[in-house]
Amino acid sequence: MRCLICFEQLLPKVDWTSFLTVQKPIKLCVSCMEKFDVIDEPGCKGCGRKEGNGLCFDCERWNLSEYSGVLEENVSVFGYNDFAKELVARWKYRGDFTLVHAFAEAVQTKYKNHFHGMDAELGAIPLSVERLLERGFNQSEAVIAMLGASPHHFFKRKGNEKQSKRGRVERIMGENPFVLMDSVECPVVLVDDIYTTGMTVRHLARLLKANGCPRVHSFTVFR
């Protein structure tokens, strides 16, 4: 066995336990596990950024503009720290799909705690064809596909350019690039890889809550 990201050789432990039970597959060494800036308790219950303490400046000036009170909250796994960044490009951009399994249990584990007990539908971020065509999979659908549900395809996507590409000024003054295809009546959780800006999820938040659905809130593996 080898660890899923580095390659490096994995010795599983073994003591009497080990032959009573059965054991879980280890898919990551002890020096990446490590590497993951784990969020337990977000500094700010907004956006889910890790560091601060109540609304961060961020979240405080959604709430005095156009988009205040659309989305309920942003809950992410992980902060998107350099080893983030690397293993994102990898997965997301150079075709390793095998590492979504490298934070697959952390991601369910999240999910299932904090939004145990709500019936909410599961929404996807829509790719633009040219995007899905250049990557081979949504990497939103492929989130709630981990998590065992299937993705609700509310929205379509009207340009083709990445946001990844774009400043956040940009990002923030840009035209709403989404168009609802019908209206919802129940809660939505809205599921992505990663919250930057924020300003896509409050597109497709201001959308729905417009149409009819009661609460948006928003989950991505990184923050």
The other form holds:
Amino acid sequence: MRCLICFEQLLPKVDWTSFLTVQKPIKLCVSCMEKFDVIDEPGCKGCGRKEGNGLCFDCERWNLSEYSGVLEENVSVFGYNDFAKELVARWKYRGDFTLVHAFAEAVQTKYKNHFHGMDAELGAIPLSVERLLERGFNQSEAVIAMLGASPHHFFKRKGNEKQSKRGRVERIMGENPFVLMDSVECPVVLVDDIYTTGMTVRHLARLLKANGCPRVHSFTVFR
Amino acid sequence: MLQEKISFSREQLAGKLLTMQELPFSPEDVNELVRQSILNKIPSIVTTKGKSVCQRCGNDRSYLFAVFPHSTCKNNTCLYCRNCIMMGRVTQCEPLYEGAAVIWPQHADPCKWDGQLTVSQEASAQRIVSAIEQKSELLVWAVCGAGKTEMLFPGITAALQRGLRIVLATPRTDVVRELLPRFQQAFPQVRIQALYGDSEEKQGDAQLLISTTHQLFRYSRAFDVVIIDEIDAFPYHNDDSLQFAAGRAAKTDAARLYLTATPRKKEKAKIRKRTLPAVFIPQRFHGHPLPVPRLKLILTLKRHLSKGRLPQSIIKTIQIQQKGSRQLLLFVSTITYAGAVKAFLENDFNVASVHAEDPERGEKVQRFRDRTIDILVTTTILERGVTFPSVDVFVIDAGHHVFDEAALVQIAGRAGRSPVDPDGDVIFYHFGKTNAMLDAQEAIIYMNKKARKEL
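Could I have the structure of this protein in the form predicted in complex with the partner chain, to go alongside the form predicted alone above?
To see the whole picture, the full complex is given below, headed by that same chain.
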């Protein structure tokens, strides 16, 4: 066994517990595991970031804008630190798909604990055709598959611009790049890899809410 | 497609090994190029008896392969290589494209270098020329500052006269940057390109290429002459996939030259068994002996290291050193310590620090060369390939495992490179001798002795 991230050899510890019970295979070495910045108690109730208390400045601004109340909340599993940035770059942009298994367990647990008992549809964020061809997979669908669900394709994308190549103002001023294809009357959890400004999920949430969806949450791996 | 575009692509693609994503053409154009045999499709990952091998990087370790649900081929378990993924993903379902060979021009008189080789350099240069002519293998074992680059000129001239394609590959980016202007000066009429991770030139379609060994992943059966500089350097010497790439980039009948100042055990064994022809150059081009490192024990060094400081005795030595005319290269073991030492010396001296991840690394090295900085604190990245005319070299904590024998010999070789100032102080500060230090010292003394005998 080797660490999924740094390829360090993993030596599973052998004691009576591991000898007598079935153990989950370990995926990561201790030092890589420690580099994840786990959000156990979100500081902001709105966007799920670790810092702060109550509602953060960005969420207050959202509440004063036309997007007020569009999104119930965002829940994230890890903080987007330098280690996470590198990991996401390798996973998403280089296309090292198997790295999803590095954070699968934590993501599953978080989702189960937080959205416990909620009968929600999991909404995938679409990629443009070009981007999908380039990456070969959709990161949002990959996370949904990891949660053991099948994604609901509510949307289609108009253009092909990358959100990550644009600044906050550009993203917020830009027009909605999505078109709704399907509407539902149950709550929806939009799943993505990162919540940065929260623009993408609000674009989608607004479309859903305007078409009869009662509540829209968002769930991302990194914040 | 226009005929013009095809003849253009022929040159551009010759000897390349690329994925569909890396090709600057639309899929239709690529198919047309394949039909005209300008590109050949070759399988990207070959699996025999359950063992997969990536055809780009030679990776065959199962933990460096993974599967993913590929949206393009609709296969839920499409295999891809994780070893070379930083250069773009190689997947099982997509082939690699290999550019067909083209004929390169013959240059009648390409070399405009007006320098003179010494008698012993000349003899070695002739060995290199005949190795290139006979398309054989040769290891050039030359001490630091022997003038390896200049010794290559006659060989490269011979290759260019025959219309051969040449690559000079080295593991280090800094070395590529330093070599390019020297080659451009020597061969002004030949198109020369430098290729490294973030080089401006990305084409890599010249007849003479100077590149990092990593760039060879993108070539297949491309070169008639492959010269690998610093074969003992990190990461080449311990990376099988780089050695695979270097082998694959060469044509089957190519001449292969390996340059080193500090061959590893593997090469030394081959030389002894006479399976690898070698030429040995123990003398520097200016004829002066290599500066022999002095070992200095400082018992408090460990304590100072943990606090990110330097002991008083080293600071005193630096003060005395700085009164002289030479600059100072200060080698340290880790990036964090490099920063700490720089901050510690900043108040009293004109000092800068560099390390591998430093974005201003090239600039700082240039400033040191221009003598606007007096002291340069560096990690092992400057251990080889770079030339400063007049420096003293101190190694702090020479017992650290990053300083192996080869590294220490190379570091010592930074001193006394100019004929105007052929000497320099080399001091290894330590808190306990290691074999690496003693071996390095011994190797340098041995080479000086050999050089004396040759005279």
